[in-house]
Structure formats: C-alpha cells, structure tokens
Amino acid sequence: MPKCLIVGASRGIGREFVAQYLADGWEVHATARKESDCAELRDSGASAYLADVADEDALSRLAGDLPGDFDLIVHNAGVGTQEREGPIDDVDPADWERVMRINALGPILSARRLKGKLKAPGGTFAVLSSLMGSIGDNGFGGYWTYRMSKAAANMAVKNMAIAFLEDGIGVVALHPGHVQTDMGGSGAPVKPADSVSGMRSVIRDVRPGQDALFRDYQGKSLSW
C-alpha cells in the first residue's frame, strides 16, 4: 500500500488531497494546527498529527512520531496576506515576516525534518507554490508579500532538487490554480477536487533525478 503525508490538511486543498488519496487506497498521514481538525482527519480514515510548519521543534516531534518509507510528502501549508498590497506602502513588515516564515521557510523546515521519512530512492517531495511566485509571469505587480514568499519557495524547491538528487528523491513545485477555498474565494474558477486530481497526475510523473519542476494542476510547465 503506498503511503503519503499531507502537511497542512486542515481544510481546502489539503483536505482534498487526504480525501482523494484515501479513496485510492493509500495509507494517509496528515497534519493540522488544531486538535479539532486532527479529530476530523482521523474520522475520515487518516492518521493525524498536530504540527505547525513555522515551528521546527514541532516538526522534529512529528518526524519522531511518523513511520518511515513514505512514497510522497506534500507540503501544502501556506497563508495569504492580510491586504491586497497594491502600492509599495501597503507592505506591512510584521505581516511580511509572518507570511515569509510560513510560505518560504516552512517548506525548508519540513524538508529538513521529514526528508528522512521518504523512500530513498523513489520518494517525492511536492510543494504547493503559486503562479504568483513566478518572476517571469509577473505582468501586473501588487501582492508584494505573497509573490515574494512563493518566489522564495520556488527557489527552495530548486535547491531541494539539487540537494536530494543523490538520494533519488524527486521534487516539484505545484500551482493549484485559482481554487474555491477560504483563500481563493467562493467565486474562484477551479474546484478543489479538479485542482487536486490534476496535481496528483503531475506528481505521478515526477521522476528522481529530474531537474526541479514547476507545473500547474493541468501539467503545464511554468516560468520560474
């Protein structure tokens, strides 16, 4: 039975990953920041653990609690900014630090503490990024903090691909699309089920030894 860990599965895309992998017969482990969310995950059939990706000690405890030999780890945890941030004066330093710690440092801390739980060779580490982190695609500006955090996450993915190459672990950055979640809003064009189904197809095609990949949920290669 294949085994996966979904880091950040309280709701939305993370919860959909859990549901789809369970439906396909995987052994699913997942994290959340609230015990009530963990209880819901356990009720769904997953093994659930309390963890905050901004807390490296919590990730170390998680690593100690998890069984080894995972086929896949999906780092889904992330946050948005409090404001749209159009003009540069909208950037709030405290909020910038909060978002950067979770969105940019979080994947590094997860990879550092959890990589040893992946099959080596053969495991895959996937990071939920965003097209808004693409420098090449940025044609209208704004959203300073969120864009910077996802661009930094993309660089982390590139570094991971190089660092994990000798262990035979594949790495990919995923753009889920504009999804109907708390962050994306109810009017977003992409349903969580469609986004996750597409990203799972992309993940299946990741091969150890590849250069770092940046793909959208439909499999399109994106500009870094």
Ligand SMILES: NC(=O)c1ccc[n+]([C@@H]2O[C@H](COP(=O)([O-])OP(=O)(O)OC[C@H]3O[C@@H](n4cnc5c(N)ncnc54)[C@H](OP(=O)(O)O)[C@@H]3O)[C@@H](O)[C@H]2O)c1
Contents of the next structure:
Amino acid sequence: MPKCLIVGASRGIGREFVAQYLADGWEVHATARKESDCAELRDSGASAYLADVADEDALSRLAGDLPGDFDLIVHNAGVGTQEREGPIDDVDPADWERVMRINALGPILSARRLKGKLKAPGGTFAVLSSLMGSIGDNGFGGYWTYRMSKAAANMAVKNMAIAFLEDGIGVVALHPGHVQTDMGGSGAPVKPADSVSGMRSVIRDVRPGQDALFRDYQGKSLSW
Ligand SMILES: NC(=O)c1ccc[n+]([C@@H]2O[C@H](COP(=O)([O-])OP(=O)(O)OC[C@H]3O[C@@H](n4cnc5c(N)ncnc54)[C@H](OP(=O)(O)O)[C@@H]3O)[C@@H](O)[C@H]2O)c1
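Mind giving me the form predicted together with the ligand, seeing as the form predicted alone was just shown?
Full assembly next; the chain just shown is listed first.
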C-alpha cells in the first residue's frame, strides 16, 4: 500500500489531499497544529501528529514518531497576509518575518527533518508554492510579503532537487490554482477537489532524481 504524509492538513487543500489519498487506498499520515484537528484526521482514517512547520524541534519529534518508506511527502502548510495590492509602505516587518518563517523556512525545516522518511530512490517531496511566487509571471506587483515568501520557497525547491538528486528523490513546486479555501476565499474559481486531483496527477509524473518542476494543478509548466 503506498504511503504519504501531508504536512499541514487541518483544513483546505491539505485536508482534501488526506481525503483523496485515503479514498484511493493509501496509508495516510497527516499533521496539524491543534489536537482537535488531529482527532478529526484520525476519525477520517489517517494517522495524525501535532507539528508546527516553524518549529524545528516539533519536526524532529514528528520524524521520531513516523514510520519510514514514504512514497510521498506533501508540504502543504502555508499562510497568507492581509497585505494585498498595497504600496511598499504596507509591508509590515513583523508580519514579513512571520510569513517568511512559515512559507520559506518551513519547507526547508520540513525537508531536512523528514527527507530520511522517504523511499530513496523513488520518493517525492512536493511543496505547495503559488503562481504569486513566480518572478517571471509577476505582471501587476503588490502582495510583497506573500510573493517573496513563495519565490523563496521555489528557490528552496530548486536547491532540494539538486541536493536530493543522488538519493533519487523527486521534488516539485505546485501551484494549486485559486482555490475555494479560507485562504483563497469563497469566490475562488477552483474547488479543492479539482485542485487536489489535478495536483495528484502532476505528482504521479514526478520522476526520481529529476530536476525541480514548477507546475500548476492542470500540469502546466510555470516560469520560476
Ligand atoms: N487557496 C489558494 O488559492 C492558494 C493559491 C496558491 C497557493 N496556495 C497554497 O496552498 C497551501 C494550502 O492553502 P489553503 O488554501 O488550503 O490554505 P488554508 O485553508 O488557509 O490552510 C492552510 C493550512 O496550513 C496550515 N498551517 C499554517 N501555518 C502553519 C504552520 N506554521 N505549521 C503547520 N501548519 C500550518 C494551517 O493549519 P491551521 O489550521 O493550524 O492554521 C492549514 O492547515 C498554502 O501553502 C498556500 O500558500 C493556496
């Protein structure tokens, strides 16, 4: 039975990954930040663990509690900001540091603590990025903090692909589309079920030790 870990699975896209892999017969392990969310995940059929991706000690404890030989780890955890199309003066340094820690440092902490749990060769480490992190696609500016955090996460993904090459681990940065979640808002055009089933197809095509990919949920290759 294939085995996956979804990091940041309390709600939204992460929860949908859990539901779809369970429905497909996978052994699913998942993390959340609250015990009540872990209880819900367990009720749905997953194994659940407490972990905050900004806390490396928590990720070390998680690694100690997990089995090995995972086919897939999805690093989904991420946060948005209140700041939107605003001018440069809207950037709040304290919020910038908080968001960078979760969105940019989080994938690095999680990769370095959890990579040893992946099949090598053959495992895949997937990171929820965003088209907002694409420098090539940035045509209208704004969203300084969120854009910078996801651009930095993309660079981490590229570095991971190089660092994990000799272990035969594939790495991919995923843009889920603009999805109906707490972060994306109720008016977003893409349903979580469609986003996640599309990203699962993309993940299926990641090959061990391949160069880093940056793909949207429909499989389109994106500009870094
Ligand atoms: N929705 C969109 O349109 C969209 C577009 C592009 C990219 N994305 C990316 O897709 C991912 C999932 O987004 P979503 O729409 O599902 O967002 P969401 O509904 O706001 O859910 C975010 C998830 O991340 C978890 N999380 C936040 N900070 C964390 C931390 N420090 N440690 C562990 N978990 C943490 C949250 O847990 P708690 O419940 O404990 O807060 C929650 O499970 C994010 O990385 C996001 O940036 C989303």
